[in-house]
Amino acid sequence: MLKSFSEDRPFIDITKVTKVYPPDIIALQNVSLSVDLGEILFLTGMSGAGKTTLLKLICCMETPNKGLIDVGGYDLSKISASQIQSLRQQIGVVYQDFKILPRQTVFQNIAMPMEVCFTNVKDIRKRVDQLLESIKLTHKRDTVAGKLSRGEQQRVAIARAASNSPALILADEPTGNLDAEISEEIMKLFTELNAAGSTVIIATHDESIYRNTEHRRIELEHGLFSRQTQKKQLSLTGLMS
């Protein structure tokens, strides 16, 4: 369970955050953003706009130079090492470079997050088989992951992120190496995970996966939110003029 979280407040609350990489590269500049529990949010923008940095800040892979970030009741400026571990067990991350284990099988890669949380073997097998069917890789269940194509590896990375039914899923270019048909299947999987209770944030260049949705979209440009598309009016600061 997430710490003392109330649905009366934003699930993710980012306030006036700035992130600078040495020597003086400004990745994000004074940005603020609120994400509701159960929302699907698309982050768009060119490479270098700050999308990946924002995802890393949310999952504690990076810390901001300025500003505050609250995720599911955790103030990340005050979080302890044990709390970081607890929070990360509630977050599934789809990395742009996959980060799969090439010498492990597809099954072992997807099962890993559940094993870390001591899920029983029967439930692990059932969940992995369900996810393999969703990403259309049932026939590769026992294949060593390093022998898969890049597109197949990306699908395995997505299934691994989803395996623990996390409260939050962060996806960095999840359809970058996939054809249109598989990209559509992946978005169906994200939608199903969202319907099951996961909040989903997707950083993407792929306009096709959000073109016909009603979900909120925010565009980043040079570390600032430059434009947003949404169904309802939400408070958003840090916008470019």
Contents of the next structure:
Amino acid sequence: MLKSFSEDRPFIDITKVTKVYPPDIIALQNVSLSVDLGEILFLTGMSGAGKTTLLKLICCMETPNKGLIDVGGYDLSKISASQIQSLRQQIGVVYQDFKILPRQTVFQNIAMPMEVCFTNVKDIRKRVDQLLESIKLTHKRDTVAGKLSRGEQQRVAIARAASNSPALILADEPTGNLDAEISEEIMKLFTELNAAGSTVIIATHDESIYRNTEHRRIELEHGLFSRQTQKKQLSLTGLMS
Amino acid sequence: MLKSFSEDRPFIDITKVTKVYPPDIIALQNVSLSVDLGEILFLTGMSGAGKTTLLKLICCMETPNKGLIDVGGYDLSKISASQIQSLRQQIGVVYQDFKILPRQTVFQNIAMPMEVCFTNVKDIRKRVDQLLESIKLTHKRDTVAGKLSRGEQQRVAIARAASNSPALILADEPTGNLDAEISEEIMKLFTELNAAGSTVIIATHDESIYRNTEHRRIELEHGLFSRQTQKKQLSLTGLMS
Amino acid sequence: MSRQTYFFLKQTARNLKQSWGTQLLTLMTVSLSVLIFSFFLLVYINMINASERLGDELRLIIYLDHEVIPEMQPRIRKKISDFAEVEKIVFISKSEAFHRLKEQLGGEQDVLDDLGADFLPPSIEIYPRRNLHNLTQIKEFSDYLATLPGAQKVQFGQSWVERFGYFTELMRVIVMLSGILLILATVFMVSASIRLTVVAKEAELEILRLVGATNTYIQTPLLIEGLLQGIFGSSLGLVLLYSIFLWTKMHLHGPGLFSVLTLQFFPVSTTVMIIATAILLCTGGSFASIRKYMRI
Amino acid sequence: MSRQTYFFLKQTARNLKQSWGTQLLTLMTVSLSVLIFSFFLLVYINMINASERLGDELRLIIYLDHEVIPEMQPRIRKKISDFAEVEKIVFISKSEAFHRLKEQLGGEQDVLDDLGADFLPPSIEIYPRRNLHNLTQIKEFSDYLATLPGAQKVQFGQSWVERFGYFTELMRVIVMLSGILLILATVFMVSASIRLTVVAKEAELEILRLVGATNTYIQTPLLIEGLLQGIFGSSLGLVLLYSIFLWTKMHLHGPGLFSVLTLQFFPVSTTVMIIATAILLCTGGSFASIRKYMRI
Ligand SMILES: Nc1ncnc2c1ncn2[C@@H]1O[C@H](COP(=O)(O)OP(=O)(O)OP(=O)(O)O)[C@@H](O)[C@H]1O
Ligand SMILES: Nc1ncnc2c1ncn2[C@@H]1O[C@H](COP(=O)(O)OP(=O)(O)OP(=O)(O)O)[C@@H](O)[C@H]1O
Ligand SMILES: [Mg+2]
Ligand SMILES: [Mg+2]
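Any chance you could show the form predicted in complex with a further copy of the same chain after that form predicted on its own?
Now the full complex is given, and it begins with the chain already shown.
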């Protein structure tokens, strides 16, 4: 959990954010959204709608052209370099292109966020083994990640995002290369992490993973929120702008 | 169409093929399969089942440890380097990791297989523009591919595979990053290509794209064929080994 | 802190193991650069030494029309020293000059017996300081000496000085130009090998930043690596240079040669300086090259 | 073929545009390498020239106990030439020796008037060929000459020869070692920059292979690139070297110096050779580096 965060505010608060990539590609336009602590949120939308851009804004990989973003009590427009570092240690991201290191082993890839936090070796081993079981890759523990199939790599990316038990998990198309059976396992993992206190945002096209849940879903269209379902009656702040 | 190919044989003939990655990872075990000219074949199976490996064997990216593979009249165990080159010019592959060049434009990426065949510039332009329309990326024609969203990149990879109007298209998880609507477009494109004479093999997890078709589907499980549906009553050669 | 230290050592060990090819390349680059640089430094230092030694043999002789009485000597000394600093001034009387000639003639000296001991003119020999090696300066000095009272003629081994001056000048130009070229080559080599290292590490650095690695976490292993590479690379380079030095010394060993020139290696202080510089460059270079990954 | 040519030119142009940074780096590397290499070649050539010129001044003198009658001269000439090839043999009679001394004494020559014209011994002056520059060889020759009938004593400018021999020896060692170091540096630089280029092109080459590009399709643009880089890189290097050469020549300009040594630039043939070698290395290097992508 983030230290500076008080529970009565939304965990993520995005206010009228616009992101324009040079020269003039409008990825997000005047978007507002708030996510409560402990929520699971689905972000859907056509290819190129701006899902990845929104996630990148939340984890400080991009800066908005307009608008305010507040994550776990940090105002991202005023955040210092070392604050970004400690914020990122609290965020686990499943990148759409995985960003795993092909020449390091599965173990090393998953352990990386914990090593960065100087977690002790025993705890790292325990946690990695536990995660490997969840993603069904125990037999690939010491294989170099570049020699895995794409679906296996995606699972490694998911395990890495989860490894540090982060306060926030951003999963960008986490099941794009996974079959229905394993997708279900992964969703179970996310639910477990959520139960343990993580807020989870999942950007996806895979209808099957959100069809039967009661979590909130926001649909993006050309950089605008076009629709949102509010199952849990939790937050009403996320509005079409 | 491949010159050396006579129509009375199966277009792709795989006989008792085993592929073992070092040190002892059995990706395919004693697999036999034949695909007829002009067929559309779906290849499904869990993550790590061996789908990508099978496609790699067909396009000479890997060599089998045992068994025979015959593609368009070429016996791949005896094929020469220049034959591999001309065979590959006739095969369009959508790689699971896209393999697009991030620093070249969308146009350049899609044009590449045609340039390699010294197609003239006018024809290249016409074909690329036509494909860009199919994949709905006309507005990104001159954008550098690295600046596209993942879904857009995937579509570029698909267009590149189709650009040379190849005799064989191998698509590995072509809709993993695409929403239902665009997936449908892509399937339409594959059907068109098939109608124009291409044989198409699609490896996928996405049930929605093969659910309502009448094409043959083969399911892999741990390197073995576990099941196959034969809707079109075309080929009976593809058997569980 | 102890857990952190452990982490860093582990990290460094892992890096070394995973990218030993690149590491070896960098090590070789550092060695080669240090070798090249210190080789030229050594050549330069020995060249200066040599030119000083050879310069010792330079003397100017003023032939006089009459002997200098001892009382006058201090005044003349002063006049000479006023113009240029000199090492030594020797007054040669007629008889001294005669004795010298006699010695020089050796076996043939009896031919002089008939001549008077004063047929040779008296002279003053001037051994200039080492800073007076430039031919033009020597000429000016010689012109000045010709104006001294009683000076008939001023002589110095003009052809020898010219030849020697030409040699040292040429050597200096060659060493200087080589030095510039080699510094360019060294800079190129070090930056190319750092670039190769960074290319290899790019993906890892990006991900480390994205999972929130602190600057310390990223920089410490690099610091250790740079330190190791600086130390081992430059030591290897210096050991190689010393071997070459010894070989050259042996190779050039001949009777009497070392009376003219003695080859000298660096003093310990210079060696230490070279190693320290190498370490600084290695760590500094890798820090500079990952600077862009240190933002955010 | 014409469409292919167009494609290749387009491809090359695109490559140059897309990777101009790396291209420029390679160009600079080639220039620097050619500069360094040809610089040392030039130094070496001029050093050999210089040592030949200076070697011209070497002579051995045999002092005889009696004059050689003209009829004997051919026999002695033969005896001397039998041992070592010589440039010139001059027989000096007593009177010639006396006249020389007189000339050398200049103003003082009247002191000799009282002495007989034959107080100096007759001698034979031997100017050896240029291949006789090694001190040991000269000594052997000198020892041999001492055994000639009537030879009293053999003299040669021992200290000068020693010093000169030492210098050329040292220079040769320095130039040789520098050459080795620089060839290492050059090899390193060229391979590093090729490696950087290949790293940049890796992905593209892989995909080209996968879409069935022929060897011609892949290699031709590289060939053109290598050609351009070889030509421009080496020309630039040689132009730089020529500028340095001119500068040095001007810088070293002094009265009388060029009577001893004249600096010379490469002949055209060597220049062409250097450019050709650079082109070969550039194309060969990039071909070798993409070899692994040419399989399958
Ligand atoms: N280069 C390799 N070296 C070693 N093992 C490999 C290599 N490539 C794949 N494998 C292994 O072979 C098995 C089959 O891999 P393959 O890529 O064919 O699976 P897949 O069916 O395509 O899976 P996915 O749906 O995840 O892409 C996997 O267990 C994988 O780890
Ligand atoms: N670095 C960039 N530079 C320029 N344009 C970009 C960049 N990244 C993304 N875009 C553009 O911004 C738009 C939104 O991209 P984004 O990656 O957010 O889409 P997405 O919703 O994640 O799509 P997908 O489902 O395909 O991943 C797209 O049109 C894309 O081309
Ligand atoms: Mg995206
Ligand atoms: Mg696969």
